[in-house]
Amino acid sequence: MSEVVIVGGGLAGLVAARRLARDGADVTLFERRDELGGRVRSREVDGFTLDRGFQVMFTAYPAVREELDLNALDLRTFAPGATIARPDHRSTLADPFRAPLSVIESALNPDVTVTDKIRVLQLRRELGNADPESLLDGPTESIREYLDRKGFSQKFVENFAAPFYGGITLDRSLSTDAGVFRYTFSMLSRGATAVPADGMGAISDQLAARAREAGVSIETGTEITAVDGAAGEATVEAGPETVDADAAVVATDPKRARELTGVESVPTDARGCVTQYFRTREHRSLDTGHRLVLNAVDSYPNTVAPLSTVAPEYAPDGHALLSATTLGVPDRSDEELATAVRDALVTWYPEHRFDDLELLATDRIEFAQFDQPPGFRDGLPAVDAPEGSVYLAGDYTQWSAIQGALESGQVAADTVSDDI
């Protein structure tokens, strides 16, 4: 029997993982922390389920269909589209075919122009239906040269784009690659954008728990100083131990995976965010119909998500949970920030009052995602890139977002497979 060691129990190592348990290997994962998931993890505080920073889940991402039991998940849905919020001023823009309730009032929304519905309803047939394998391709161009070279208008990307997509990307100028653009437009078309009732933590969970039915051994709070694989098998330094496999699979954060296999080419610049929970009295509403509100001014905050009115278990009872993201990690303290949430809130509502907001915990993120400028994806390593029998698994192998930890965590095991 293949001895294999996994380094990393993120959404990629666990996925590996079970997938080469299943397939005979004996495997054993190593995680430095006490607790699984990587960047996807969920925690309690004074009875709020607090992610690490605002996450969702894409239902429709292959991937996830693949390696993930849905129903077990219990998700909570948001509405398709989004509130658009400035001073004194809100409006709905909703997918027609997924929200048909809201097609009057997205009809009538000023915030982006007749054209700009058309055009957004003609990129929904031609994206909506494409091959998940080709949408991450295309001309070397940002999100911003994609969506004008389709003739979009300034009140649409302003309004609506630099806000949503610069909430999926971490990049409100949208010089982002235009592939992300179109592979996240195709899914938000194809499936719902959900959270699990019990955090997305709970995704890990499950991976986890699959990952230990077929098999694998998970050792938590062990740090992995060392991985060599040039002498034809692997040895892996975990704390005073020495581990001797067939191979081993780094499946750690970027900066890490580098400093292991010293691949140059996993990427390592990163976009960061500031997340912030507030807890209010549960007969708050922000009548945004389950939807996300985006800021059309700037990025203090770029959004606010109803959490607890999508995911009422996300609250105790009596109360309810908004999250704030502010695009990269600024020098402002966290009252400073959560301040001007409040103020943004008193703007975009003027007929509530906020005194009763209170912030309950801040997540400042600095490696919330890689970089991904136009071309990102002709620089990344192969999960085979480094020397010997060692093997990468991480989003920085395909590209940044739950799909691609999932699918990295795939294609490493099925290289590994086939190499031993």
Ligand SMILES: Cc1cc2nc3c(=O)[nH]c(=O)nc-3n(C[C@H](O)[C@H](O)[C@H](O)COP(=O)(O)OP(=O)(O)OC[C@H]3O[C@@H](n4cnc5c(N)ncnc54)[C@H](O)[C@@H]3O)c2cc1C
Given for the second form:
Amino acid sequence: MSEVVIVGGGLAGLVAARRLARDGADVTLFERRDELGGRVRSREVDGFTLDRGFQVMFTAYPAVREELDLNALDLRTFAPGATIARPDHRSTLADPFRAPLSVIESALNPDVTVTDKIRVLQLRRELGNADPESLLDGPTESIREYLDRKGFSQKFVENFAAPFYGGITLDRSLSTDAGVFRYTFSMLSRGATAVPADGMGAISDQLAARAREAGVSIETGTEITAVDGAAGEATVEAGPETVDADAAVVATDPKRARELTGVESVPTDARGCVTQYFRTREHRSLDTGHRLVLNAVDSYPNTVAPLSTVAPEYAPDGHALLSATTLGVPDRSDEELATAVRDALVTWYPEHRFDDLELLATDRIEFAQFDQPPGFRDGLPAVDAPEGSVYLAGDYTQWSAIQGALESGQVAADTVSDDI
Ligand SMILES: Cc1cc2nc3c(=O)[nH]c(=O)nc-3n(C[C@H](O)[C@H](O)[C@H](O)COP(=O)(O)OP(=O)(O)OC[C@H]3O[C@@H](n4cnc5c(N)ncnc54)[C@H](O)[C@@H]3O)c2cc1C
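Would you generate the structure of this protein in the form predicted together with this ligand, following the form predicted on its own above?
In what comes next, the whole complex appears, and the chain from above leads the way.
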């Protein structure tokens, strides 16, 4: 039986491990933290479920459908669209992805032009049923350049696209590769935006359970310090122990993957964010239904998510949980950022008071996604870029999202299975 070591227990490593075990390999996965899931984890604080930064899953992602049992995740879904907010003004963009016609009926009218409605409809037709594989490819251009080329108004770009896609790509300037826009736009028009009732960490828990069921041996709390490959063999340093295997898959975060393998094309420029969690003593509605609230003016905060409205399980009875995400990791204290969130909410909702909004936790995440400038995919490393029997898995071999991470695990496993 071939022996394979997986380094890293994020989504990519867990998928690669399970697939290889299913293909008949003897698989051991090492994770340096005490818990699995990497960037997709949740924790409980005072009865509230807090994800590691505000994250959502698009149910239409092909790899999500292949790797996860969505029913068992007991998903809670956001309503499509968003509430767009600026001082003394809120408007609702109802469902720009699945029912573009509703855009014009929505109160967003002052924020976009009629032509935008037609453009969204055209884009829905063009991207809604396209082969997902083709969506990431295209001319080398940014999201902003793509939207300009497609004829969207500056109002649409600034009021909706900048905060909405800025939230997805953690880059409000929309300088990310247009392929990421096309892919996510298409997924939004095909499926739901959801979180599991037990938090995003339930995704990782399910993948870990499935890997164990397939026979994977998982060792948490073990940091791999070196990986070496030669033809037909791989050596992994696990603390004082040296583990020999027929192959090793490095499925760490990109920075560590570059250090361990020496592959220079692993992208390490980061996009970060700060997510703050707030509780209120009573249930407080933001009049947004199950939609996100987007800041049309700046990124302090960029997005407010009514988490316990969407997923009541995220908060104990009688309490509400909101998250507010600021893009980048600004040099401001937690309290300064929380004050900016309260100030923004007060200007958006002058009819409400937010005195009882209590800061529960602040997640400062320096490396949430790797930077994805136009044409970034041309420079990404191949799965078999390292020397000998060492392979790469991780979002950085595809693109920075749950889909990219899951798919990278699939590709790595198939490549290793073919080679050994
Ligand atoms: C705040 C935030 C918001 C996001 N929002 C979304 C979203 O809404 N939708 C979406 O699709 N994607 C989102 N993403 C991106 C998505 O979460 C990531 O692309 C994906 O989780 C990456 O998975 P991975 O397995 O490639 O890497 P990671 O999750 O980074 O996993 C790598 C694992 O390797 C371990 N490791 C590192 N070094 C070692 C070592 N030496 N030895 C052993 N183990 C090691 C790490 O501890 C980690 O567990 C977001 C990410 C963040 C952080």
